[in-house]
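Given as structure tokens, the chain that follows is alone and in the form predicted on its own.
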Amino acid sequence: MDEEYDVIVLGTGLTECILSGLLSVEGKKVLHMDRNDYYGGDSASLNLTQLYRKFRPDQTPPTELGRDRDYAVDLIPKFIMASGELSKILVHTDVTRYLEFKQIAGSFVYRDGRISKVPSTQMEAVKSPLMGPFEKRRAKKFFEFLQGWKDEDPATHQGIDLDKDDMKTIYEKFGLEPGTQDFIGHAMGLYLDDDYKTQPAREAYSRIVLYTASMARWGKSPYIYPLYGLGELPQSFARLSAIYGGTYMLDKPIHEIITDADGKFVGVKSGEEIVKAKQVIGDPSYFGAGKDVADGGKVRVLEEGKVVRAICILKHPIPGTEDADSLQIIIPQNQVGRRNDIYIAMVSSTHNVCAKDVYVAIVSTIVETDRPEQELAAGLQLLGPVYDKFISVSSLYTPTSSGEADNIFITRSYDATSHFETVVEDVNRVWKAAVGTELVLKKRDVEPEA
């Protein structure tokens, strides 16, 4: 490991995974490493021996399960927002050519005690209890104002200022019900919590047309997800790398960070080797997240909060889905007296990361209590019997600077969003103090299966 590199990259999470893909392509000398002997880090997709390993490591599986390769269970529930950043960016990459891709069949959000499917046609929207009549004609006419929107045009304003006025004084411009600010704040809008409702609305109106578009794509549901699981993503990216010259190095554990008398960037140690390189990219766990204090006592990431998650392994699909084979719900956490929502992700053998007959679901939500599983409460009910389960609390760490001043450049941990978007911001802002630069990327399209 004698050569020097432009940039080493710790971790093969997907934010890291897409940042080396995108600086190979850029023609930077990448090396990558990772402590773990599989790609993925936080983001992996495991089968069910590591399942187990990783929880339970004094059991087997139970054979019932079915096969072992038949698994891809993900740590980390996400999906892909079909208008969104990520197909941006995986159309951008051709990455799409190692990747395959099926719609998630249903996004549903629990309102008044039961679970009802987010419109998706003109249809639905009309026939659906979530909202009476009247209310009905109440919300076909904000959503005309959001489509109708047109920043030159001021007739199509109606008196509004997207950049001053906040989205509570909106939904009352429109007279809507709490119920409704509900759907469309966190079904559509994805917001884990209310505080989006006091800012101005420029952004609750970019999220919720980037979920009507979504949505517009191919019906059903705003998202896609890769076959054989989200741990497929990280290797594509990977794969992307090393056809522009990235170098790959798994199973490698680093001992230290080297850094110069004025605290710059110098290299990093793997056992007794040292290589160099003028930067460094890597995920919170390589830079100190879970100690008092490391490396020569700088303290690099702060812990924001955690999130509860609890792997389901169910034999039926959730009860009042109409036996959807993959799905979203969400419940907002005004129906359950709650600071966050509550998310359930969940997906089955149509996309080859189970055995048949079984559905993996997963829920989780930011902690905001001492009793973590127990917040978990009203999603669990949902799910119907539950064969086995599977929890986990994470820290959620940031980076305490950008990392312009040291060349150490840290990725955030995977937050509580049900998407992707929020990991393509980490890389967006990665990318921009690393390299400099606006991330700019070029448009095709991506398809899924039907």
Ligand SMILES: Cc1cc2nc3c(=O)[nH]c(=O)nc-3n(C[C@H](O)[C@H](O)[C@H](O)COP(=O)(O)OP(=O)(O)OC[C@H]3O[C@@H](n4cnc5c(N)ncnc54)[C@H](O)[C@@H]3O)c2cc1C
Contents of the next structure:
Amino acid sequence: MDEEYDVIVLGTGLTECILSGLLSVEGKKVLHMDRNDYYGGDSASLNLTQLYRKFRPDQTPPTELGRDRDYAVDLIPKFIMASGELSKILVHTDVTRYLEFKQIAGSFVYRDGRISKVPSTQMEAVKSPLMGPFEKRRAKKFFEFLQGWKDEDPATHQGIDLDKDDMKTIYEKFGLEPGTQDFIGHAMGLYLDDDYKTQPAREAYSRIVLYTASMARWGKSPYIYPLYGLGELPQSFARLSAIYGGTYMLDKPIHEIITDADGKFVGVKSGEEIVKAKQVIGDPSYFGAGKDVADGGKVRVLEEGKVVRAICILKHPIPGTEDADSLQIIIPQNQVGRRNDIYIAMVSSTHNVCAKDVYVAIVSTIVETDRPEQELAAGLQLLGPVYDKFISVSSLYTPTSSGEADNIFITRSYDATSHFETVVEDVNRVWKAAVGTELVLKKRDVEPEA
Amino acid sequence: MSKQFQFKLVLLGESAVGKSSLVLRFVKDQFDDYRESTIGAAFLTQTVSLEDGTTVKFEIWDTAGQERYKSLAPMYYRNANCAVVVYDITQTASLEKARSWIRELQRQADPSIVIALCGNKSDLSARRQVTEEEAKKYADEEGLMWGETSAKSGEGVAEIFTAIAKKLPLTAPPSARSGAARPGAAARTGGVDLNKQANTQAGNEGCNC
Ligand SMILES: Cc1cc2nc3c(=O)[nH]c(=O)nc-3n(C[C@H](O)[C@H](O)[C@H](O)COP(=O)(O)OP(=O)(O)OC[C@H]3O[C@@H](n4cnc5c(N)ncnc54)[C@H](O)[C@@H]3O)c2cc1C
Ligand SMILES: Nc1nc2c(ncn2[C@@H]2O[C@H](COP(=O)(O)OP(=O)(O)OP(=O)(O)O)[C@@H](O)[C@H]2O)c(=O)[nH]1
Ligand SMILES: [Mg+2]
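Having seen the form predicted on its own, could you give me the form predicted together with the named molecule?
Now the complete complex, all chains and molecules, led by this one.
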């Protein structure tokens, strides 16, 4: 380990692996380390033995759940937006060759005590109970307005300025009911709370357009999911990094982040070994997160909030979903008197993540009280009988500085959103800080379908 | 039409035993005396035609150096139909390493995987440390295929891949192979292919709003 590297990357979560892969492709000499003996960090997918070891160290998995190797249970539930930023990176870097994707069969939304599918076809929309006939007409006008929007053509603006007017103003202009607003903002805009309504409408506009474009891409739902679980994603970017010369060391505890007198990064210490590099990129757990004493007395990360997640093993599909093999259910906060939405993400053997006739649902929300598990009740009761349940409460950490001053670049924890858009935002942020330029993904040449 | 099979083949073995050189010889019939450790291309395909008209397409996964510090990802073994475990006949220690990779494969990979043990650098027989008898005996005990190769001279390289190709379709029916290989597998398993341009797939049925 006497070599000197351009960048040391600590932790093999998805954010770190994407950065490591892109940096290696760029020609940087990367050393990528993880304290665990498996890839993925917090974004790993675990087999049954690993799952029980993590949550119930003194219990072996019940044999009736089937073979250990059939399982890949995600720790953090997220889906990929078909037309989102992660899809673009996957295609651009060509790591799609290591992965296989399937659709998520449906996206559902909770309304007045029951769940309904977010329509993905005109047929479904006609039958959807989510809006009455008059409301559908108003919604039509609203969607036509969004779809027709052209920045350069004021005739399409109908007096609205997306960068000044807020979403509330636009909802009111089209006379949309509160239930429809919940549906649009939470089931399509994928906002976790209602703060967006008083923000300039530009972002909500982009999110709704992304949702509908993703929905249009494959039908059924806007989401796709990798076979064998989300843990395949970091592994595929790690492979990309390795192919371009990145060096991988797993099972390496990091004992110290070494800095010089000015606090600038020098290297990392593992056991008696010291490896030096110009820069370090890592997840918050390598920089004092969750520890009482920060390294060298410096506070590098702060807790922003907590997420509670319940990994539930079911032996049946979720009731009221026409036996969907995979789905998302969004429970908008207004519907259950909360400030943050509750999400359910479910996958099954269709995606090679568990044995046949088993379904793995993760219910999650942002913690608002000191009894986090109870906050999931509205989600858990939609599942029917739960065979087994693993609860975790994780803190969300964010770095205190951008890293340019000390060459220490820290990524953010995986948040409560249902997709990877914020992960890619973080990749862009760290790239810009560490490399000094915007991350530009060139379009790959793809043959259009015959 | 004659039968076409596609299989995923993984290479394993200590660093510098010649894994990438073997692939280069097999796929491009080239050799490079001053090869750097694997960089850039670690995903190649090569087709072998058998006498009965069957063709076998190997999708070859090189380790990309992730084995150096025992950091191979499970993704690497996943759905591998065959593995070539390479040692260097001039390095006894590399056979020890090969044994440990074989144990790892027996634990992690699909039980039906075909494993070939390959003693590379046979052109350097003057410096031989591992005898043919010793390696063959071990391979027989473990039920592995075995052969010696020289990526440099080309000797034995085509032979070992052809021998694997012959063994493969016989050990499992093609139907059991769906999903074995990733590229192009999407169509067979009802998956989606991200590389297809947006809006060409479901545009007719999807939401046009
Ligand atoms: C979440 C959601 C997504 C929808 N997506 C589409 C879509 O992609 N394409 C589509 O043609 N229709 C969509 N619809 C609406 C649905 O197509 C109409 O309800 C249906 O066409 C019946 O129209 P109608 O004239 O019989 O009755 P009405 O219900 O009176 O509808 C009148 C017109 O409004 C339009 N409309 C109403 N609501 C929406 C909406 N939410 N989004 C877009 N247009 C709307 C319809 O296209 C229809 O032409 C969607 C509805 C919902 C709730
Ligand atoms: N004489 C001789 N040299 C060989 C042969 N095969 C490979 N070499 C040399 O051995 C060295 C290592 O070969 P590689 O193909 O890079 O080995 P590798 O197993 O892919 O190494 P890593 O990528 O580091 O894991 C190179 O210098 C090759 O030229 C062979 O059959 N005979
Ligand atoms: Mg190599």
